[in-house]
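To begin, one chain is listed below as structure tokens, in the form predicted alone.
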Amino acid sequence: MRVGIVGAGVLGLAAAKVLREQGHEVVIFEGKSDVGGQVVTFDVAGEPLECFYHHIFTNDTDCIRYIEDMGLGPKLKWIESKVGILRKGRIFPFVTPMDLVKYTAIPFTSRVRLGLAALWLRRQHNWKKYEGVTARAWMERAVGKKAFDALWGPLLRGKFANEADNVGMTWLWGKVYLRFASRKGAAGTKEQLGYLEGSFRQYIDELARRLTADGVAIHLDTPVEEVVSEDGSVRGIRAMGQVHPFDAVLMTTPNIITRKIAPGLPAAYAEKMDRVRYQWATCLVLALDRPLSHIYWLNIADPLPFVACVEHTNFMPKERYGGNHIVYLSNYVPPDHPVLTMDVEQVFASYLDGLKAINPDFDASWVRQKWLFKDPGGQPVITTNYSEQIPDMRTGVDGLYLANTTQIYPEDRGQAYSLRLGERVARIMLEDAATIERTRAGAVGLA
């Protein structure tokens, strides 16, 4: 079988790997430079950084089995995190249960029932309890109003934006549910995140390299036009104004990217990708002179204009950027945000105000250099009964298939879970490739 893979995201690196083992040809078309997907990188002072931030969990375990098979489980450093929201002005630690309790932005009653509904849900094995009841709407009632407007309502906001209200309980489950099962030590208060020296980048090109060497093409800078299809039956891909022939076509990017390029989908199956709205991430990345804080991942549950701020620094030693503390401003917009608009240095002068609110003493002098980093298919945004919106992989033209962030479920996105995805969606491609043969086989022996 000859298998055209549009997209080197690791998903698609994933599924190259088990369809080539099984020996079918496999080309892989990637509209940028590198391979990686959301997982690219660019320069520190001579390291590699991700234009997007990333750490693992130890239940990640399909990542650190990549990372290990690759040859780098020494190079996977697990330190203990240092987390904190950002409530009323103030930084709170946030990663024990004593630090529940002296969140004092909330009554303590209020922090009670946070404490009481986190154990309650890092409990419950059954996602699909939560289908049907919105986030907001769960947590108001079993934490109460105050509580829930001073951790999770600014948090979905941040996230979510004016679709903050309709996302479910499901994804807010998980988050809770994942990120305790992560978790070490009496009580599950000790968490630790992994990271990969010199970045993930390192894992991704080393599988590249060995699937290239395997014989999988791999065309960069090569973005993808359309996908063929005719009479129901996927024929190929056409890029850079050539159709190249193949038997089967997985793509591997997101729904608003799809619907461009793959024209022949049934019209039932294109309604369905349509339903899922996806939000932009950026990312202003800044390198300072001196440390923002304390904390890696502070959460902002005040007003300000990113959801989340992450200084690497603070997880990874400076000394491997030239010295500069790394800091990372996270927020999560809709396509029509005027952020998307805006050029780096807009985008810093809109910060400001939100820099000074984490630190008093910030001056815009401690900045040596700024990127910024966008991408429209940052967050899909998952709504109740959302299990029965998911598109099949099979896309209902013979041979097309898609795999993407929005069949990641109920997980959220994250390397480990688009690894996983890739494994399984060759293996039902592989599956369907079987069939076909024992089909023709069985006409071939009636004849």
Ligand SMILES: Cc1cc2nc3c(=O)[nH]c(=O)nc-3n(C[C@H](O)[C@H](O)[C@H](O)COP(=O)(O)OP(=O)(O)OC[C@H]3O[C@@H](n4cnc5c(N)ncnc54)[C@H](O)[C@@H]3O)c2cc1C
Second form
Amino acid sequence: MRVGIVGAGVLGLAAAKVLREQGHEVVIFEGKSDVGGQVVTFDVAGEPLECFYHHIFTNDTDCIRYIEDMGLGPKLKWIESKVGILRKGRIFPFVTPMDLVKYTAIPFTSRVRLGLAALWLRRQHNWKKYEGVTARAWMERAVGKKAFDALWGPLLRGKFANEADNVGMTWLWGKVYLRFASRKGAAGTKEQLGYLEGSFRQYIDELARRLTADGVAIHLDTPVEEVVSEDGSVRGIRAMGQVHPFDAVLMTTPNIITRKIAPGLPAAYAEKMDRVRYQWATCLVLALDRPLSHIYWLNIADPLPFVACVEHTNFMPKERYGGNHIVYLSNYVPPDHPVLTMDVEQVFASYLDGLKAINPDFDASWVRQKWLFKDPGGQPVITTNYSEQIPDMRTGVDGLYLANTTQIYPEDRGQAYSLRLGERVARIMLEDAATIERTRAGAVGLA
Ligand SMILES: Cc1cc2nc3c(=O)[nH]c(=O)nc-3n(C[C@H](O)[C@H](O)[C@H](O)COP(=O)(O)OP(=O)(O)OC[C@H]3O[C@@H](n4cnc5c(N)ncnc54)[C@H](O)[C@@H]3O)c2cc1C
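And the form predicted in complex with the ligand, for comparison with the form predicted alone?
Then the entire complex follows, led off by the chain already shown.
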């Protein structure tokens, strides 16, 4: 079979690998000038760095498998996490149960309730029972309003902004359950985060290189204009004004883009896709001449204009980045948020007070360089009963498939799950192709 894939992110590349291994002809169309999608990088003093902060957990086994298969295992470093929370102008470490005890920004009883709720959730294996309730309603009942407002409320707003109150409890369950499952030791007190020295793009580049060597065509700078279908079957892909015929097409683009390039989707399917909303991801990245704090991942539980501060060089050594201290200031915002219309200087100016809240000595003169990155498909909003809203990988048009981060559930989106999803959709495509083949052979036999 001849397969066209829209998008050379990790999902599209993983799908291509499975399909090519089974002897199929695969052509990938990528709108940008590089492979990697959301794991895109830029250069800091000659070192590639993710535009959007990235690390993995010990249970991201599919990502670890790819890194090892690409011969990069020795470069995967596991580092004890330094996580903190900014509350009432103070930075509290937030990794171990003891850190929770010391989280004096809230009353002792609230801390106990937070701890008990986390312990309870990490022992619950059945996410389905949380589907019908919002994270806010469940948590407020479990830990009380004060504790919710001091921890989970800001964290939910951090990821989902104006949609925070609509987020389903299953999403929050997944965060607690999987994060604890990734920890070492019976008490789950130690957490290690993984990073590929030299950036994650290396395993993606190597995967793309091997695919190309194996005959997969990857067309960069080639945005797909239309996925062409006719009489309920996919026919091909139109890019740069030219139609390329395919027996099957896999779209790995976010729903918002997919809806524009695939006009032939059945109405009910398209309507289902439209129900999933996205928050944009935005990251202001700063190269500083000195550290901002001692924390790698700082959750912001005060009303600041950004929701997380990720100081990459409290994780990887600054020497890799020309001695610069790298800080990501992250925000997830709805599509009409003013930050999306601002340039890098305007965003920086609007974040200045927030930087001073983290470190009162901060001064704009510390900044050597700054960059701004935005992605419209940053985070699908995972609402209650989300499992009923997930669009199927088979779109209803014969030969046309969809796989993207909206189908990652109950886990939160991440490279490991995107890689796994890419392999899964490829296997579904193979099954369908085999069924068609059998039907054809049967028809020939009858004739
Ligand atoms: C802010 C942020 C932080 C993250 N942090 C982590 C982390 O710490 N750890 C982790 O494991 N994961 C993290 N992730 C998630 C991870 O990056 C994603 O799960 C994964 O990269 C998604 O891969 P994908 O291939 O499904 O989609 P994408 O990467 O979005 O790939 C889709 C591709 O389609 C292309 N495309 C779009 N339109 C067209 C068109 N018309 N024609 C052709 N091509 C087109 C795009 O350019 C893109 O390359 C993060 C994501 C974000 C946004």
